[in-house]
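Shown next as structure tokens: one chain only, the form predicted on its own.
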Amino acid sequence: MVRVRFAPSPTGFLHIGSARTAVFNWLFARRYGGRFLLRIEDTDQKRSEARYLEEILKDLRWLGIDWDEEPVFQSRRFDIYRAKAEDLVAAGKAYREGEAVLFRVEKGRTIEYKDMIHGPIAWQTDDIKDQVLIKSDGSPAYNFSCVVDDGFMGISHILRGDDHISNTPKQILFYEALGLRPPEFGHMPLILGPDGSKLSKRHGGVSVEEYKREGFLPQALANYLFLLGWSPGEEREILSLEEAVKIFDVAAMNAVQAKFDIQKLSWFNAEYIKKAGADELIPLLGIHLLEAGFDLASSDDAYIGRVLELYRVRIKTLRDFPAMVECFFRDDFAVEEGGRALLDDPGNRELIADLAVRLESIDPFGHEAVEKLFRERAAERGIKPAQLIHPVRMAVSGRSKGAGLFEMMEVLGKETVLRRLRRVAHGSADKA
């Protein structure tokens, strides 16, 4: 049976590159009916913190990643690592150096294995020095504890980043020395920034938690991550984890570095927002509205949902939403630069005053009736509808662009629209 593992260190938040590794391992396990396991590499007890572990597990669940067995904690297995090292000393394969234990690397050997992504790889043991198994403080070395645990967990395949390629020959030596069959290895090219440099904060956030906070949907982030190095073919891009499981093939993974593009991720997110149900989005949007300082006491989910439908196609991240819809949640909305002049124009004020009077008679206050009135009034005055639409849009929203004006007015409601139009008509544009 396929058994793979994801092994985070709880010394910080879940990095976007680590999240990609988790996603690929999960896809591989699910594709072949195997098991996806977690190993918590918390041997660095000074830097490991429970809050980081909690956030890592939360972020994995958020991405749609589940696991099949209770996580293995390396911090609870120090005695086992030491015992295994002592066995190698007794067998003459390792030796003591003070309080440390080192593995004796046999020289003159070639270590070969077939990487699932890169193909055949060979290393000369002459280039590998004797390896630390147990450090002088009694803690295990990374490569040794990994091998001991992979054997204990029955790991059959290891999918990880290219930065581990140099660890693989050392670990193969340990598998052999412990009488274990080495797993199959696949090393994924690392994620780089758009400019080809190491991915860093200047290319966007580097942790899953940051993307969650910025208003990215988990489905969009997971989708984008598994396309960094693998393609489902047929020029398909929008693909759920469940759909990807059915066709994932590690042999089809790209052997060159993948470039992370925040603009492309934003496009993915926008596509998922367009398709997401209102019941999923409204609670999340409510959080962002509250964080932006909006008072939602008089705004129920139905109202937020109506505003959402006006702006759904314009949103790239959920955090975009509050700035776009300020006029729907407060009367003292900001007026865009240049908008004051439009509202201070006497001619525009007269048009707005006239419309306010005529809009009073519309009942019910629907967008079709409002649009009909605008166009009729423009025709009567011998002007283009835009000469009414632009100042009215500024009066009710403070913006020159946005959703359709007539649909906006319907959602805002007759009372609010008339109040704002009268405010401008009476010379109070400075209070908008």
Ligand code: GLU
The other form holds:
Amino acid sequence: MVRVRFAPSPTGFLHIGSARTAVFNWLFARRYGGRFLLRIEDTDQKRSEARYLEEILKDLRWLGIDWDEEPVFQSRRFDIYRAKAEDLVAAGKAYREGEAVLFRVEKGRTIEYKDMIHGPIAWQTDDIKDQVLIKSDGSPAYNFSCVVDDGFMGISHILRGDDHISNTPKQILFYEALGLRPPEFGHMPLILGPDGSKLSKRHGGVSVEEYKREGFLPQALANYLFLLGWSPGEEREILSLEEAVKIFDVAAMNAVQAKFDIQKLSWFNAEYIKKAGADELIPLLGIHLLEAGFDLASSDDAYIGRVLELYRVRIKTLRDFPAMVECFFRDDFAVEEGGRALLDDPGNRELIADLAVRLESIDPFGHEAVEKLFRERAAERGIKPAQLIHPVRMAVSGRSKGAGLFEMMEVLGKETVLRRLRRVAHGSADKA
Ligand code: GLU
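Form predicted together with this ligand structure, per the form predicted on its own context:
The complete assembly is shown below, putting the previous chain first.
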């Protein structure tokens, strides 16, 4: 039976690298019909905090990762680690040094194992010094509690970061001493920052929580994370966790380090935003709009949904949304640089005033009817439609770019559009 685990230390938020470890263990369990367990490595009582644990569990769920049994907490098992260490002392395999207990490493041996990702790896015990099992404060050393618990939890396979690769021979020695069969190990190359050094705070966002806040969708982040370490083949890139589960193959995991590329992640996110259901996006966009200080009292979900459809293909993260759609939620939207000049131009004011009068009769105020009027009016006046479109776009949205003007006007509604056009026609745009 495949049993794997994710073993976070609740001493900080869920790091992108740890999240990737969790995703791979989860994929492994689900792919091979096994169980995915959690172990909370809270042996450092000073640095472990309940709020971090809560956040880690929340972020895992957010990513779409579920677990099968109640999490095991190491802080509740100190007596067991000490008892196991005492057993090793009694068997002559460990010794006391003050309050601490140390494991005696037998020299002159070779420890070999076959890593699921790197292939055969060998270590000489001559290079390994005696190992602390229990520290003098009574708490267990990571390598020891890890082995006791992986044995206790019946873990069959361990996928973790390359930063643990030098721990593995020590852990294998402990398994042997405790009379347990070691699990299979696979070490994943670390995620690098764009400059080629290990991904760290220096590189910007490193916690899942930050990406969530920045408006990344969990499906996009999960997808991006499992591609940092595994190639599904056939140049497939966009696939959900469910799809990945069907074809995941640990043998196809990469042994070389991958760079974390925010551009690529943003591209993934944009793809997922394009496909996401409006019912999923609208509440999330509502949060971003509120955070950006918009008053949504008179905007229902249906309205946000219509604005979403205008901008869906233009946003890379949900965070991009508020800045692009300001004009849909307030009359006093910012006017971009150069926009004022366009609106102050007497010729443009006249065009806008004339158009406002004609738009009044359009009912219902649909984008096709509005467009038809623009084109007719431009033809009658012998000007290009763009000469009308640019100032009107600026008058109703304050921006020279955005969704199609006629669709925007339809969503804004006749009343709002006319109010804004008249405001410009009467030269009161600055007071907006
Ligand atoms: N708490 C350890 C870590 O987060 C777990 C390592 C392991 O998977 O054995 O790195």
